[in-house]
Structures are given as structure tokens and as C-alpha cells.
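Take a look at this single chain, the form predicted on its own, given in C-alpha cells.
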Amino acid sequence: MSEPLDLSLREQAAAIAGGEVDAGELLQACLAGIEERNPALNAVVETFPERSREMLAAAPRGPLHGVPVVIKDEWPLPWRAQRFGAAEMLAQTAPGESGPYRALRDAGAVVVGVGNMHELGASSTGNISVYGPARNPWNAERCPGGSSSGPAAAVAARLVAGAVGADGVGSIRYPAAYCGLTGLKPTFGRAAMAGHHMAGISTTIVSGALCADAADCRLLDSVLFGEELRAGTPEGLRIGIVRSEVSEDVAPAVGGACEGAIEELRRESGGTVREIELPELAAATLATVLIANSESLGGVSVERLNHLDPELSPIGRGLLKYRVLLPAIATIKAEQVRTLARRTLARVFEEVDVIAWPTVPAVAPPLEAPLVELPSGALTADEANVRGGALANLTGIPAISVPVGSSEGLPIGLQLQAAWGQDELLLDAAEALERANGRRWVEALPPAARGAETLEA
């Protein structure tokens, strides 16, 4: 058998259940690995060995019994309040049993650490945090993606086999693409959300898994959903593509890899590819940003904004103040765009099963200057990435990012989106794509992982 830390999430669970791996020894090895290899990545910002051992001692014989996982700094734990990677939040936070924590605990998993995240969850890059930036395991000078930067970097480096993130405007899918992982943004309302300070307010944020492959995501998301996500084999998959900036204003290597992956998926499933129209796509991007920011206005006051913690970054301070300038009419218009986009998608999903385009238009940019070079010119990673990530959050449909190639030694991700409640179909399609490419990309390891070899295109 491979070293326990090198096993997949489901293999760790099976090995523990079968008595082949001692859960206590796995936990100790995981903690030792984080201590040894995390400093170069800053993926995990806090461990709590005694709490983790207490969780293991009380762990029920669930589907993840004894398996160590990392949870994003967006979810409170009974012994630790979430900090959102920031020196200060306007909303009050406190320790508590968040929905993801309870789901993990009841499944027998062990929370081994808290994953870093972009300050206030406000970027797709992960290059700003009160803890310092997390780093991409493929190249430590590159962005790991955000805002679930630490969970993604921890899994990619195989510090843990699975992690829980959160996706409000692409925050699971961006780091999945940058770090070469599979990351599912669930249908809105389907995954555990209790305990999040925006629960009951946000109409875009969901919890979700970041793992090496689709089968591990299926297992971890089943726990977060509170129901088994059954596996199937997609046959005659109808794949929709959009001829717009999300698929055409992308780096050539990204466009080529994603087009090749779509054709592989078509062949594997015996399906078809057809062009579709999404006329609200550009407006949906702006609408998502407006809604996400307006829903975050709780706790805002002039007095609070004039006395922000000096450790908060200038960008973070500016974003907090920007929110109070949003006119109410803009949010109303954004909701109208949401309605139009949902109606369009309802019609589109009568004609296709999944929509495919690049998760992000370029590979991970430098931490110091997160800019990407596209056919249209140089853009910030954030303004480029949100074009492909926002629609799923605005409308509530599920979306998944799967690794499909590489460029400059960095991963490339393809995003698949499906109709509401079709999360299982996305996982099935991701597994079909893995079969089509011989699992080449899901089994590739970054330099920061033990025993890894350099990724070649």
C-alpha cells in the first residue's frame, strides 16, 4: 500500500474502515506533514492537535471516519471563530458549530486545520490575507486562486486529501483551476450553510468540496449535502458551448486544452456539441457582483468605516466603503437580470445537458502582479475570471471545474455547468472526462507534493 497520506480521500476512508490504516497514525502523519511542508505554501493558517484528537476519539463510524480534512477560514468551529482572512470584519463572528463542521463531525471526519483565504473573500487570486498570501503548489510565486486559496493549495500539495471551501462568486472553481483540482460549486441551497454569518442573507454563497478528482468530490460533497450523490454514466451527453469572451478571449493554450477536453468528453459519452446563446451573460457578471456586495452591507455604518483596523489592506478598506455607495436601483436592476438569466437557462437546459467553457481564461498569474495577458489585452485576473464564474452564483445552478491540461507548468481547468439539482450529472461528466484522458491531469502532482514530478504539457 502507498503511504497513507498519498492515498485519495476515499482510499483513506476505506483503508481506515478496513483496518489497514490506523486513524491516529494518519492524523499524526498529517499534522507532521503540515508542520514540515506548509510553511512554504501558507495554505493552513492554524492547526489544533488536541481538538483534532478529541474529534477522532469521538468520531462515529461514518463515511469519512478518521479522515483528516481542512476547512476554509470562512466557517466557524466550536473552538474558533472564522476570520475571513481579514484583520476586521463588519459582521460579528464567534466560535460555533457551522453546518460544514457538523456534517464533517457526523461523518467521522477530523478537522485538522483551517485553510487560508483571500481577505474578506474579495478576490479570485488569494494574494492578500491577514495571514499573508497562500502560494500555489505548482509554483510558489503564482496565485493559488481565491477566495478558497488555502483549502485548494493544501489539497494540491497533498497535505490533506480533501478540503471544504465556499463559493460566492467562483471561489471554489477559481482555485480548483489554478491548483489542478476538481471543485464543485453545488446547486444553491443544497449544501450545508448553517453558521455562516451570511446564512439566510446571501443568495450566492454555498459550501463545497475541493479534491483531487471527481470521486473524492462526490464523497465529500455527499457529506456536505447530507445525502448520497449517486454515480452514473452519462450517455449521449449534450454539450453546449458559447461563442463569447468566456470561450474566445482566453490564452491560446487554455482555449486549446478546453476545446480538446470538450471533444474528449463528447466522444467518451457518445454525445453532441452545439452552440448556444446566453444573451444575458455579460450583464449577469455585473449583476452578480452588485448582488454579492449589496447582501454584505450588514454591520456597515459610517462610524465603523471611519475606524477600520489599520491591518486591513487598502483594497479591503476600499471595497468595504464601495458597498455603501451602491444605489438601490442598481440592485433592483441586478435582480431583473437574474430573472432573465434564469429563464434563459431554463430554455437552454431543455436543449443541452451541460454548458462548457474555460474555468479561468489564463493559468495562475504572479502573486505580486495578478495580471493576465489575453487576446483583448492585459486584464486583472479578477475582471477576467469573474466573466466565467459569476453566472452559476447568480442563477444558483451547479458548476464544476476539472483539470484538463497545462501551460507553463501550471494547470488548466474546464468548467461544466448544469441545470438546478444536476450536481450528480456534473460529477458523472467529470469522471467521464477523467476516463477519456486516462486520468492524466487528476493524478498529476505539483512540485510541492511528496514524490512529485514536474508537470509537462
Second form
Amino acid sequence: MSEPLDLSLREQAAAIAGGEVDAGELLQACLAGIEERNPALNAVVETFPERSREMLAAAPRGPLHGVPVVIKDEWPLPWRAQRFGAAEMLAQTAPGESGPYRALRDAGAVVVGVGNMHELGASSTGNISVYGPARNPWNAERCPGGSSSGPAAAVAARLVAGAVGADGVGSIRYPAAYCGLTGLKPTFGRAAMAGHHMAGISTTIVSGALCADAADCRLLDSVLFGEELRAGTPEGLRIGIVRSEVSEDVAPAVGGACEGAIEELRRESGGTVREIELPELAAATLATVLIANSESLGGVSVERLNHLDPELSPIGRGLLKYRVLLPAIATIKAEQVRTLARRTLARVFEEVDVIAWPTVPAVAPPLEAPLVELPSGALTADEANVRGGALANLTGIPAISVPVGSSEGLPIGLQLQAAWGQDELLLDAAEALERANGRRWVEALPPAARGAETLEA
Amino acid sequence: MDAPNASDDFIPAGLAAYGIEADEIELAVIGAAHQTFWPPILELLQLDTSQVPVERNPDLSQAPPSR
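Given the form predicted on its own above, produce the structure of the same protein in the form predicted in complex with the partner chain.
Then the entire complex follows, led off by the chain already shown.
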């Protein structure tokens, strides 16, 4: 058998349940691995071995009994308030049992550390954090993606086999794509959300799993959903594609890999590919940002804004202040765009089962200057990434990023989106893609993981 | 001669109206954000949505009830 740390999430769970792996030894090995390999990545910002051992000692014989996982710095733990990657948050926080924590605990999992994240969840890159940026295990000078940067980097480097992130505007899918992982943004409201500082306020944020492959995501998301996400085999999958900037203003290597993967998925499922129209797609991007911004203004006061912690980055401070200037009428229009986009999608999903386009238009950019070069010119990664990531958050539909290729030694991700409640179909489609490409991309390991081999296009 | 940039007035005036202080670096960040967001916001405001009722408290876990 492989080293326990090298096993997938489901294999670790099965090996512990079958008595082949001792959960205490796995926890120890996991902590040792974090101590040894995390300093180069800064993926895990805090461990608490005694708390983890206590969790293990009390762990019920659930589906993740004894399995170590990382949770993003967006969720409180009973012994630690979330910091949201920032020196200061405008929301009140305190240690406590978040929904994801309870779900993990009740499944027998062991929270082994807190994952880094982009400051205030405000970027798709992960290059700014109060802890310093997490680094991409494929290339430490590249962005790991954000805002769930640490969870993604930790899983990609095989420090743990699974991590819990959060996705308000693409924040699970961007790092999944940059780090070569599978990441599911669940249908709004389906996954555990209690205890989040925006629970009951945000209409875009969800919790979700980041894992090496779809079967591991299925297991961890089943825990977060509180229900088994049953596996199936998609047959005759109707795949919708969009001819717009999300599929056309992309780096050629990304476009080619994603087109190839869509054709593989079509063949594997005996399905069809057809073009669809999403007239609100461009407006949906801005609408999502406006709605997410307006929902986060509750904790704002002039007094707070004038006395922000100087350790907050200048970008963080400036953006917090700029939010106040955004006009209310634009947010009302954004809500109307949401209505239109939801109606359009409801019609589209009568004709297709999934919609496919690249998760992000280019591979992970440099940490020092997160710009991407696209056919239309150079753009900030955030401007480019949000084009394809926002629609699912605006409308509530589920979306998944699946690794489908590489360029410059960095992973490429394909995004699949489905109708409300069709999270299982996305996992099924992701597994079909894995079968179609011989699991080549989900089994590729970055240099920062033990036993790594170079990723070749 | 360059045309005057509307944000040259909008940002300081807007911040001042709220009594929000910003240092030079923060103003540069706000200016950059404004350059990114304002043109599409103006486009959004041009959108004729007079026939589009807003979904009140939409159930985002499901498709909209009427299409």
C-alpha cells in the first residue's frame, strides 16, 4: 500500500475503517508533513495538534472517521475565530461551531489546520493575505488562486487529501483550476453555511470541497451537504457551449485543452454539444460583484473606515472605502440582471444538461504581478477570471472546476455548470471526464508533493 | 489636452460627503477600482429594465418559479 498520506480522501477513510491505517499515526504523519513542507507554500496558517488529537479521540465512526482535513480561514472553529485572511474584518467574529466544522466533526473527520486565503476574500489570485500569500505547489512563484488559496495549495501538495473552502464569486473554482484540483461550488443553500459571518446575509457564498478528484469531492461534499451525493453515469450528456469572451478571449493553450476536454466528455457520455445564448452573461459579472459588495456593507461605518487596521493592505483599505461610493441604483439593476439571468438559465437547462467553458482564461499568473495575457490584451487576473466565475454565484446554480490539461507546467481547468440541485450530475460528469482522459490530470502531482513528476502537456 | 477625468472630482467629493479619509495610496487604489467598475456601471444603468420585476427574496436553491 502507498504511504497513507499519499492516499486519496476516500482511500484514507476506507483504510482507517478497515484497520489498515491507524488514524493516530495518519494524524501524526499529516502534522509532520505540514511542518516539513508547508513553510515553502504557506498553505496552512495554523495547526493545533492538541485540538486535532482531541477531535480524533472523540471522533464518531462516520464516513470520514480519522481523516485529516484543512478548513479555510473563513470558518470559525470552537477554539479559533476566523480572520478572513485579514488584519481586520468589519464583521463581528468569535470562536464557535460553524456548519462545516459540525459536519466534519460529526463525520469523524479531524480538522488538522486552517487554510490561508486572500485578504477579505477579495480576489481570485490569493496573492495578498495577512499571513503572507500561499504559493502554488506547481510553481511557488505563481498564484495559487483565491480566495480559497490555502485549502487548494494544501490539497495540491498532498499535505491533506481534502479541504473545505468557500465560494462567493468563484473562490473555490479559481484555486481549483490554478492548482489542478477538482472543486465544487454547490447549489446555493445546499451545503453547510451556519456560523459564517455572512450567513443569512450573503446570497452568493457557499461552502464546498477542494479535492484531487471528483470521487473525493463527492465524499467531502456529501458530508457538507448532510446527504449522500449518489454517483451515476451520465449518458447522452447535452453539453452547452457559449461563443463569447469566456470561451474565446482565453489563452490558446487553455482554449485548446478545454475544447478537447469537452469533446472527450461528449464522446465518453455519447452526448451532444450545441451552442447556447446567455445574453446576460457580461452584465452578470458586474451584477455579482455589486450584489456581493452591497451585502458586505452592513458592518461599515465611517468611524470604522477611518480607523482601519494599518496592517490591512492598501488595496484592502482602498476597496473597502470604494464600496461606499457604489450607487444603490446599480445594485437594484444588478438584482434585475439576476432575475433575467435566472430566467434565461431555466430555459437553457431545458435544452442542455451542462454548460462548459474554461474556469479561468489563463494559467496561474505570477504572485508579484497577477496579470494575464489574453487575445484581447493584458488584463488583471481578477478582471479576467470573474467573467467566467460569477454567473453561478449570481444565479445559485452549481459549478465545478475539473483539471483537463496543462501549459507552462501549470494546470488548466474546465468549468461545468448545471441546473439548480444538479450537483451530483456535475460530479458524475467530472468522473466521466476522468475516465475519458485516463485520470491523467487528477493524478498528476506538483513538484511540491512527494514523488512528484513534471506535468507535461 | 486631456479631457478632465470625472473620477478626479467624483472620488474626493464622494469620500468627503461621507467624511471618509483616504491617504494617497488608498486614493490610487480607489481610482484604479473606479476606472475598472465605473464604465460597466454606466452601461448597466443604460439597461432598460422597466419591464423586469426584481425577484423578492429569490430562492436561489431553485429555478425561478415563473419564466
